[in-house]
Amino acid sequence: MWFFRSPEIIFGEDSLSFLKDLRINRCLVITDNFLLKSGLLDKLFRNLPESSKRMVIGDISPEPTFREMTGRIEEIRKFNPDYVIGFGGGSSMDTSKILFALNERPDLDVYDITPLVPLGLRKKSRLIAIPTTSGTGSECSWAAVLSEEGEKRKSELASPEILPDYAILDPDLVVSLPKEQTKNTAADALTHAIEGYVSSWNNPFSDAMSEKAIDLISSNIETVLKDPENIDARNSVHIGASMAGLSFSNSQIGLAHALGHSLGAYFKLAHGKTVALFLPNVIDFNYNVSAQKFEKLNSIVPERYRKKKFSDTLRGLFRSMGVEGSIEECGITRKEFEQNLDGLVSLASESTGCLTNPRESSTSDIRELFRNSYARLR
């Protein structure tokens, strides 16, 4: 038996206006520090119910930590909110996630979130999620990411029931988006969809949304680094965001996620940009096993970017995009990668995009994925 989970999503121009149909009277807002200060947030507050009590955490950093995440929940208990709205990139989504459980459950160790242990939520609140970048796929999936305190690690914490009840894509939100952030997100999403498409664990409604999340996004992408304020472009690359998300969170990663997890955790890079440059050879890789399934999303992409081979097609959609194609185009050297080497492939062993990865890894595989992604494939 399987089940395929999803937020009741509004999409479209003028989205954040459906925030006026719901009867808010408390609402927390969790975002970053840099949404703080711009007008973006004030959008959001123009569309919420005038009579709404507002309270607002706007420190969350790029890679929150459990402290920093929880540094007011006691302030937010009794603030006592009814909805719990995450605005912004993954981070202040997935902290507005679990921010949303501990609230309802003080007695709840931030560790059992997880898909065996029942929570009870929904007694107090309900959760939003409205992503202001196209990419990560939170506002679609359950589950949450945080750093490890004083580690180079971060943990993966699910449960069906921090999934948000609703997403609401606005494409008005992302036509500032900045170009890097832009590019790097894309990726993400784009590999969401592949692997969800190949994973162990895929099934027909992951599929569907692959297909079309990898249609939308590599059809419009130039487009909008072109021309971001193209607002049908970026529409359709921001909606074929979280059906990536939708993939994924019903099908579960692969092996470039759980590289790029390690990469990023050791080195501090932007998640996008290091799942983005492992998935080339994380195709080569798979693609004995999963042929077919590679062929049919080759022929998906424009014929413009299309090599024989997927994975060099990709090669060159990210190459136009202006996504890192290699660790070294990061700017790691080869002395600092060689001296992590061992850490970045036992952290990347103990993900579980290796047990969802199509094909079986070794950790000499895996330290044979890190050596051929350092320099990029001429």
The other form holds:
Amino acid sequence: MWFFRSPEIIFGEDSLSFLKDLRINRCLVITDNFLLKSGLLDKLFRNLPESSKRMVIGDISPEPTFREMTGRIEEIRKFNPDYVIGFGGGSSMDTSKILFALNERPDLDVYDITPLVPLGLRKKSRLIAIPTTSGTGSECSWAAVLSEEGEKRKSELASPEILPDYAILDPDLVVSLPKEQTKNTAADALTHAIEGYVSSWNNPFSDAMSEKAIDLISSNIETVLKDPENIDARNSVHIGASMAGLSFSNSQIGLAHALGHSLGAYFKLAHGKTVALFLPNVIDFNYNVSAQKFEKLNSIVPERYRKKKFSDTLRGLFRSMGVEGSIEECGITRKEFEQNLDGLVSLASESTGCLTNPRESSTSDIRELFRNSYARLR
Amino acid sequence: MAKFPSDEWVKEYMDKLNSNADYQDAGSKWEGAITFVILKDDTFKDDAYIYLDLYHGKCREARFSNSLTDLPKSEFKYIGSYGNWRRLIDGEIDPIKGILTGKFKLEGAMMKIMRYTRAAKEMVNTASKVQSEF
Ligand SMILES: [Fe+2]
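Please supply the coordinates for the form predicted in complex with its partner chain, as a counterpart to the form predicted alone shown previously.
Okay, now the whole complex, with that chain kicking things off.
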């Protein structure tokens, strides 16, 4: 027995106008500072019913802690929203999931947001996720990441009940995404699709999502990077990223995420960069266990990138996207790396990504993967 | 062959756990006792309990009883019917998926155990290595 969970997905140009059809009376919008100042938030507001009352939390940082997330929780409870909208990248959408849960259940300990505890949500409100980047997959997942105050650690909270009711994928919201974020989030999405595909919890539904996601992203990312306003290519990558999110959220992640989360916690690097730099080496490590599946994926990537080994195909694809291929290229000195290696290994080995990676990994395997990923293979 | 669950089974499980290098690696920072709760069902007539005191990759004490009050208190309980325990030991149920699909229940601090899923998996792998009789 297993499940495939998905929000209702509204996609394509003008999909934001779907909001007009919902009976939204009191709407809480969670977003970040950048979007608050940009015109994108106005686009959202233009599509909300005119009569709806709005409360905006617009200061979500890229790595929010519990204190940051919940600073205005009492005000939220007084406002009593019937819809909670996460509008932005992963951190805004993740925060909206947590605030959605805590508004419904004031008695809830945030760490009880695990799949092991029934929460009884949706008595007061519904949750909508609207991504403005193409990559995190948070709009389609039932997970939320919380940074721990003063610690080099992030907690992965998850519950089927924090899966958004609606995910709105409007490509208009990503046409102006800067190049750096475009390539990093696309690399993250590719990693989701690949790790979800070979995860030990993979299933026919997640497989289908992965295959199409890799097709859409790898065939369109070059166009998007050269011609960011190409709405068709943007739309394909945007949809592909959500499909990748549906894949890993219904199967699981693997070692590239385990190691990437750890590196990101120590060195404050963009998430997409950290997972992508490990991915080809993780594929080599897993190869014999999932050879057929990797061969299948290799056949999906456009021929111009295709090499004999799938890991080499990806090395080339990431390089053409301008994504860093090693820890060294992310600007970390050998000394800093060696000084933190024990901590990096220890944190990575605590990740649930180790559990569902197709090949079992010992602490020394993880250490070796870190070491092999310091400098690019020449 | 050791009957599951029994004193004999628990003793053999403890020996196997203590000689499993993968468990020692994965659980090297774990501190805390866990009780396996085996609930009666059509084929098994009394609830049974296995108490394991786990510390830094080793099992310091393992005890079997048909009464929970006979055993020390533990920080965690992993609870399932006899039939599902059998499927778990036979490798048909994944220990974490078992919880997500409602076949097993876990009581205790979730965040702590979520950081040791690799150790949890090794604990189940070890149970599969005991020649069990049902
Ligand atoms: Fe990711």
